[in-house]
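One chain comes next, on its own, written out as structure tokens in the form predicted alone.
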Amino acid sequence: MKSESLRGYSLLSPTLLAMVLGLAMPLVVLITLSFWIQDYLDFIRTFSLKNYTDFFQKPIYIKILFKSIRMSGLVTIATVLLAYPMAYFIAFRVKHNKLVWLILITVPFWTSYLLRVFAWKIMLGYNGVINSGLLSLGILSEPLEFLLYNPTSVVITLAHAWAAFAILPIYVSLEKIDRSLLEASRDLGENVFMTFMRVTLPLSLPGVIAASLLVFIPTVGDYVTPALVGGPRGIMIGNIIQSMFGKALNWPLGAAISVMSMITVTLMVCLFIWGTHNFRKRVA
């Protein structure tokens, strides 16, 4: 048992070697960061929650924060909105060649993130696409001023860039369900409607969790879409943590906020895990 269980944590140890590398020591560096004080380009390294008192004290930080969840909140119920009709499409619908469809779903994506950006930037500008369109056919007389640089195209252009993220996961939560379920269900004399609400959702459940995971979270610390196509009124809590390691150069307080938004999306990540685990009992 003793050579067993010497040989699992062998097999184990580069992986936890890794994680610990690559994803404990930066948290750890990350709060200690937060709890020194930067005096331009030293850091004094003595105890201080001055950087924590600054974020509560200045409501702008909170403000934008909650404003950076509220947005990703909205990218990611657009995104599993959009993505749950295509992936039920391709798990009951595509007979053949579904690994086809899978990666064409994936192939806008095989271009640079930044040109996605863009490219909606271009598509939402004042002489964009969709205004040069809309006064090409005489539907608008001058074009249309709010259709970029506020949270609307910061949403759009994120619910784009994350799709496939949401697609995938829901698709292999709908192919595992078993088709006698459904076929049972309509036997008992349930309508497609019924049959869809109590086991067809309630089975892919896990796959719209992981899904709406995958996009909330990314996206709440999110830079560089509101920095394109946000403007100042898209801004979101990254731009602020962004700013603050680099023209700023306060990375104590940066780290503050960091940690912070980091709290308080595991706070929001709780809280959907669990009302998501009551709506699944209450359908059951």
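As the structure is a prediction and not an experimental result, all values here were calculated from the model. Take the two forms, find the largest set of C-alpha atoms that superpose within 1.5 Å, and that set is the rigid core. Positions refer to the first chain, counted from 1. Compared with the form predicted in complex with its partner chain:
- With the core held fixed, the Cα of Thr200 is displaced between the two forms by less than 2 Å.
- Core-superposed comparison between the two forms: the CA of Asn150 stays below a 2 Å shift.
- Leu23 shows a C-alpha shift of 2 Å or greater between the two forms [criterion: core-superposed Cα displacement of 2 Å].
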The other form holds:
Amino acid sequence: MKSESLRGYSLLSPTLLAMVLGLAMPLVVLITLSFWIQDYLDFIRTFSLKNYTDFFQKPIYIKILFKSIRMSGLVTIATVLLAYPMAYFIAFRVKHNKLVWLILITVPFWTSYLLRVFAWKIMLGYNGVINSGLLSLGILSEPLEFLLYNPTSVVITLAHAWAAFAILPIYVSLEKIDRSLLEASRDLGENVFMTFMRVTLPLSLPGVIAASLLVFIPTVGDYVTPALVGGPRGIMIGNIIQSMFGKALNWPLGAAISVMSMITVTLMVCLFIWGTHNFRKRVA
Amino acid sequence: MKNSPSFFKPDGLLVYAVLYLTFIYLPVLFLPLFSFNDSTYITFPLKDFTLKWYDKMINSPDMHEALFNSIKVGLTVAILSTILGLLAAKAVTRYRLRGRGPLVSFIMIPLVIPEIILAISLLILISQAEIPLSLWTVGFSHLLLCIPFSMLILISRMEGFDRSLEEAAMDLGENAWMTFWRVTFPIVLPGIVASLLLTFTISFDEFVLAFFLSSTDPTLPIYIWSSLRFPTKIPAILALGASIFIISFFVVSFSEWVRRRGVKLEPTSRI
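Show the other one: the form predicted in complex with its partner chain, since we just had the form predicted alone.
Expanding to the full complex; the earlier chain stays at the top.
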């Protein structure tokens, strides 16, 4: 029995080793660096809280962090709300060829992520599809400027880019629901709407939670979308972190901002899971 | 389903489904459209039909180099990630391990951490250890990102089949290696193919990690990123995007064909 579990651990060890080297160690180094200070091209390697006091005293960092969280929150809500009816349609209304519908949904996401984001620049830009299309149709006399380079264009682009990540988990959880439960609810006199609210929605909640996390966590740190379609008003915390490791050359401050972002995102996620857990209890 | 009020429902949802598909397809379809347009500027009205951007794409050595770099990294990452994922999936599905839950959660962390944070912490470690940046550092970072996906796919495949098949093979005198080769491997094969395809795709399309961890050798997303700043280079990039899309269409069709064969095997594997 002992050699049995030893064999199990030895099968697991190469993966664990890669994860310790590439995940645990870098995170420890990141936290260590956040307590150092940048000194031109080198670091002052003594413990200091300067980066954290900078983070809390200059309002810009906290402001942009919360703006990023608000934008990602909006993206998450929009993506999940838009995806839910689609997933519901495939799970309950499509009788044959469900797979065709699922493939149909994933096809647009085979294009490179960068190009998918860039596609929105083509759509919304000053000389973009919407403006040049409306101009040549004679609906507009001059191009609309407010379409691109603002937080809204970032939210739209992200909601589009992450759509598949929301549909698939919700679809899986809807598909798993035992259809006889729905029939039972109808037989016991609930109408379609109440059956949805009291049976379908609570049972699909795990999929909604998974979808929300799959969209929320990566979009908070996204750097590409705000850089391409956000403009100065649409920047997010990922762009600040990137600039600390690029032009601004202040790695320790960048590390501190990353640590604070990670803590904030983790807290938000815990709050969200706790909230949905309570909601589920109340419904049940 | 048969009572009349619900007749109205499917229609509403169907209309929504069509609108939704329009929303996710429309922006993406403009990319191939403008790759055939005889103008550097991406704007309406369309000019003449042209294939010159495809010609430019074929005659662009920089782009080819970036493409081959991405394929090299993608293949290496896909193979290593699938091997590690297979070993780890076997460990957690076939052996009773203490601390299995926390260990698996630890391996899954890259799924729930913003990529930029993974990227900069690796960059700090690598620069502190004075390891030069190269395609290897990019590949290593992609491996971390891909292992959780490989492992999830392979765990679900390994949990799906009956362990007594392996025991039967052992009882009938096969050794552990031949049991794996002749029983486990064929049944897990669709999972292995799925894992190879998914991890290759993730690595091939990954930008943020490659952006921080590559040096002078660009991967394809890095090349695309740097080209997006130059309007004259954009149409050829759109042609490239359209070509990759067509190729992935065939790859996905092929994997679907493999998957269906896997599904057909399933009834016999349950006996």
